[in-house]
Amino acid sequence: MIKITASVFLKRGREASVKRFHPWVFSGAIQSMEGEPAEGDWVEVKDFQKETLGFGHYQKGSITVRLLSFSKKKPDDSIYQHKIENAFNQRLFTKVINEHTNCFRLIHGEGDGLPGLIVDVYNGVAVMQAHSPGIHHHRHSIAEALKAALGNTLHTIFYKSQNTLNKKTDNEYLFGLGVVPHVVTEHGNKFYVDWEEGQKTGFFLDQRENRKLLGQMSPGASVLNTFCYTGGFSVYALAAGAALVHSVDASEKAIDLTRKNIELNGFDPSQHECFAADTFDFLKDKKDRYDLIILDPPAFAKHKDARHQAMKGYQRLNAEAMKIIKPRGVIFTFSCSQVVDPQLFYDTVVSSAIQAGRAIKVLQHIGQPADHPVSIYHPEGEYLKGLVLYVE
């Protein structure tokens, strides 16, 4: 049973964003509190006239309340199951889940009305990740809701929040026991997923449709996949008939995972080569070797203080790729930094083009897929920005 431990009263004028369904209440917007909530507790949010605006999870810090309900009525235990069922139905309706794809993001935080929660599903295995004390506190209730919503399609729930919460917590199995690595299928391509040791929840599902688009351009092409991690773009390129694919990552572990995924899909080893190397160093002597280049680096900026330096990194990376790619080549370039907005990323790529001194066209703006929805009231959820560039 949900217990409300405190009431949070907002300053005059600070209720406007909540009334527009923005799910975050910042500490600076709070006038006072009645009660003494612990981190993760449910609290009621009220305006300066003591009118109820909604309910959410309390935590100490800049974001003090993450709202899960904008109703005047106190939520009950069914709130998690209701939201998870809605999210699952959306994935079914948009055909994210289909006969060729059995891995998908089920819950994308604020985009699915559950701020602080990520749930990725890998062929019957749900990997939960908490980004707030509230989600951690209620993880068992959420696990029960997952079991109810997914039924017998779900056989394992792994809770992986050791690196995402301010205070350390143990990773644990909340249901079943998984065996890693585990094979999933994405648009007919196979991948190993290790949710225990892999980055994030084990795989980067957000690039699924962009990998498919890359594949459509790959027949007969020479392809360079930088920051390759598990080789997702490389597998799609080879499956589409690329003449040659090179995968580059500074991590030996990532390169080993890429090799395993190439082997899993049965490709000719002579068409693919891995390099454990720094991408900037690798690009130095590769002029006119590649028709397609993928630039998908990890987040160069994880907070606003690092943004300026990060933009220098994006500028240099894109400029180097633009200089060395073959004439009439295509670059897929991305930023997954939430603090880098789409316009800033675009302007940085323009600056790279000027530095490279080549004629470049933007073919497409691309981003995250339908199972990574962005609430129209929470634009901060649009973290993945991408451009497809044609270099003349």
Second form
Amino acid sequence: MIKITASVFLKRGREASVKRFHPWVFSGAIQSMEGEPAEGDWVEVKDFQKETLGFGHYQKGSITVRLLSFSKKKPDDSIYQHKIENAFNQRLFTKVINEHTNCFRLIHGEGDGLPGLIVDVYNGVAVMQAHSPGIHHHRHSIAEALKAALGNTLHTIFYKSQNTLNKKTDNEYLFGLGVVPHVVTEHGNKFYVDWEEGQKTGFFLDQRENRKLLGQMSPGASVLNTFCYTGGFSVYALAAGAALVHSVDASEKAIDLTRKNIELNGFDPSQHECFAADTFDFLKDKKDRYDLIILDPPAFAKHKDARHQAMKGYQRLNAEAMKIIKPRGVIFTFSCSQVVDPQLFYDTVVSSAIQAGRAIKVLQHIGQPADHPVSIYHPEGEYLKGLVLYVE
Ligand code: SAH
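For comparison with the form predicted on its own, please write out the form predicted in complex with S-adenosyl-L-homocysteine (SAH).
Full complex below, order starting with the chain above.
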């Protein structure tokens, strides 16, 4: 049973964003509270005239309530299952899940009406990640809802919130006991996924369609995949017939994963080489070697305070790649920092082009795929930005 432990009353005028379905209530919007909710509890949100606006999870801090329902009616126990089923149907309907792909993001937080929750599914294994105390508090109900919504296609649920919530939150199996590493298929390419030891939930699903696009341009090309992690882009390039692929990552573990994924797909090892190195160092003496370069760094800015420094990093990285790429080369460049908006990223890449002094065309603006949806009322959910550049 869902228990509502408090009512949160908003200041006059602060109901407007909730009425527009924005799911966050900031502490500054709150007039008063009735009841004493614990972190993670369900609360009711009301306007200054005591009209109900919706229901959500409470937490202390700048975002005080994350709304899961914008209805006047109290949610019932089926709310998680209902939302998970909706999300699953959307992935099926948009053919993200198909005979060639058995790994996908099932829940993308606010984009799926479940603020604070990420669920990635790896061929029968769901990896759940909480970004709010509300999701943590209700993790067992959510796990039950996942089982009910996915039925026998699901055999394991791993809860992994140590790095997103609090170091004291244990990572644990809530259902089943999947064996790592585990093989998934993405557009027919195979990858090992290790949700226990890997970064984030174990694999970066958000680049799926961009990897496919890179594959289309790869036949016969020499390709440099920097910040390669599990070698996603490298595998697609080789599968499409690249002449040569170099994969670079600062982490030895990531390089090891890339090597294993190259082996798993049965490619000719002489066409691929791995380098455990810093990308900035690696690029220094590589003029005119590559036709295609991928720049997919980790979020250089995680907070607004770090944004200025981060932009310098993006600026330098792009300028270095633009200087060394062969004539008629293509650069896939990305930023996954949520605090860097598409215009700022674009302007930074323009500044890199000016510094490199080469003729450059923008071929495509790319981003996150259909299983990372953004609520139109919550533009903050759009985090992955990419540009495909042609360097003459
Ligand atoms: N492109 C990958 C995801 C990249 S995640 C994919 O498609 O799955 C970012 C990676 O950058 C991490 O593996 C991290 O180890 C690596 N990294 C961070 N700083 C780096 C640096 N300065 N040089 C090279 N790799 C770096």
